[in-house]
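One chain comes next, on its own, written as structure tokens: the form predicted on its own.
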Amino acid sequence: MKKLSSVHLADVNAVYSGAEGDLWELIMGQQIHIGGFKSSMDLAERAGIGAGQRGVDLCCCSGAGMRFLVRYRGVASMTGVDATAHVVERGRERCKSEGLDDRIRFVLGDVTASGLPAGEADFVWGEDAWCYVEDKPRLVEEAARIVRSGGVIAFTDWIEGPAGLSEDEAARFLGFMKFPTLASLDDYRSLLGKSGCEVLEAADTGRFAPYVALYLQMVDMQLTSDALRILGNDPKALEAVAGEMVFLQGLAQAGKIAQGRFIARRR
């Protein structure tokens, strides 16, 4: 597993309480995840989530995954926990205009030490956001812990591809992200295992190059004054996002960055 000891949680914090998080929305729309609508739907599938379920988001942001998952799959309730107060406040108001208050409830707080009730969720959701969380093994287990025997943990996160990161690419990466860690799936395949589930899909989308790709074509050809307004209208700034973007997608184009789905089964 790739760590850069620089980056800790209040950085994290800082992002998404700031322009670079408004940013991220701007480019990859509330669902601030590669893939999208497309993305949660076949992970939900994938999952067997559906009807009747009570799930928990760990590293819920501002709750698009969860209004997904009520809205398209009929699930019954879903509590999500992030850390940022911003995100957070912002779930809230907007679960309130969509109607949907009375289903999803939000949790301020450490997604390692939720306090949720043990073994009451049907299932444990996620969606490229695992990769802002320092202490993995921990959330790994309290997503287990959570989760009911037979339940499910389905989640999508940045991982380190197969063909590796150099330490100068992985501090350049994990630096521009502000990742603290960045696992691989061999490493989500062991910490699902030793946390008492069985894994049943641990796969590369496929997805990222593509989709950075696009990322960057629409800030070029559509998004251009949109984001220099939220980088306060400072053109270098601009053009160094997009050259730390366009070195994402060298990565990913090379297998050393990926987007990893994973379905695991508690026992």
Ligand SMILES: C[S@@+](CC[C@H](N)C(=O)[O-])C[C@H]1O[C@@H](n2cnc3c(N)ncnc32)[C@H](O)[C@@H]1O
The other form holds:
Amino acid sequence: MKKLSSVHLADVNAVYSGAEGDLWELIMGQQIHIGGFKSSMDLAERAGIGAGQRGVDLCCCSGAGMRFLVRYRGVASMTGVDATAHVVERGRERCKSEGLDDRIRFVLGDVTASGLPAGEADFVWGEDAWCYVEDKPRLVEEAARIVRSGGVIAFTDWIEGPAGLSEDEAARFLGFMKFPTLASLDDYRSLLGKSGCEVLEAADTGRFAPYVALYLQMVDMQLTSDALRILGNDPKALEAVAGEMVFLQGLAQAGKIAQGRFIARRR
Ligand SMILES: C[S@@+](CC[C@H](N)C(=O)[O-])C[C@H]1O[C@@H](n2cnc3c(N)ncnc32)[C@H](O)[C@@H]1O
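Having seen the form predicted on its own, could you now give me the structure of the form predicted in complex with this ligand?
Up next: the whole complex, starting with the chain shown before.
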């Protein structure tokens, strides 16, 4: 597991309360994860998530994943946990204006100590977000505590790839992204196993490099002025962000980082 000891939850809160979070939403849409709808549908189908189930989204941001599950998978109800007040507030407003607030509720809190009841959820869900959580063993234990026996934990995440990051690359990547720690496929496999889960899938989606190329192209060819506005109309700031995105693209092409997909069943 890679670690950057200078980054903590307060830094992540700052990202999702300000310009950086808005920039991610401009590039990726309300579903702030690689692959958007397609990635969510793949994950839900493979994990057997569907009609009538009750789920928990850990690191739900403004709840786009929960709205997806309720609308397109017939999920009965969702509880989302997120530690950034700004996105929770935004999520509540969006659910209300879209008429989904009776089925989706938000809890403001740290996902490593959610306070949710044990063993009640049919599934726990996460999309490209657990990379922001410092204590991954506690996070996976909490997911396993919340889900009922026989239920599933299904998530995608940004992970270290099989080629591995050098210490310098890890410091630059984790520092830019504000990831306190970064797990690999094997790290998650082991954490899920230790938390009483049978791992059904732990795989690289192969989406990372082509999607970063897409984001770079969109900002260059279409969204330049919107990105500049978010960044205080500072071309140098945009150039710096684009430079780090190119660095990420190189890491992904070299198999040093990836988007992983994980599905595990609680024993
Ligand atoms: C990339 S966004 C999540 C995107 C969302 N899953 C989606 O697909 O739209 C990451 C979120 O993780 C939340 N987060 C990071 N660390 C957290 C923690 N320890 N507890 C709760 N939320 C956390 C941030 O506040 C942020 O809203």
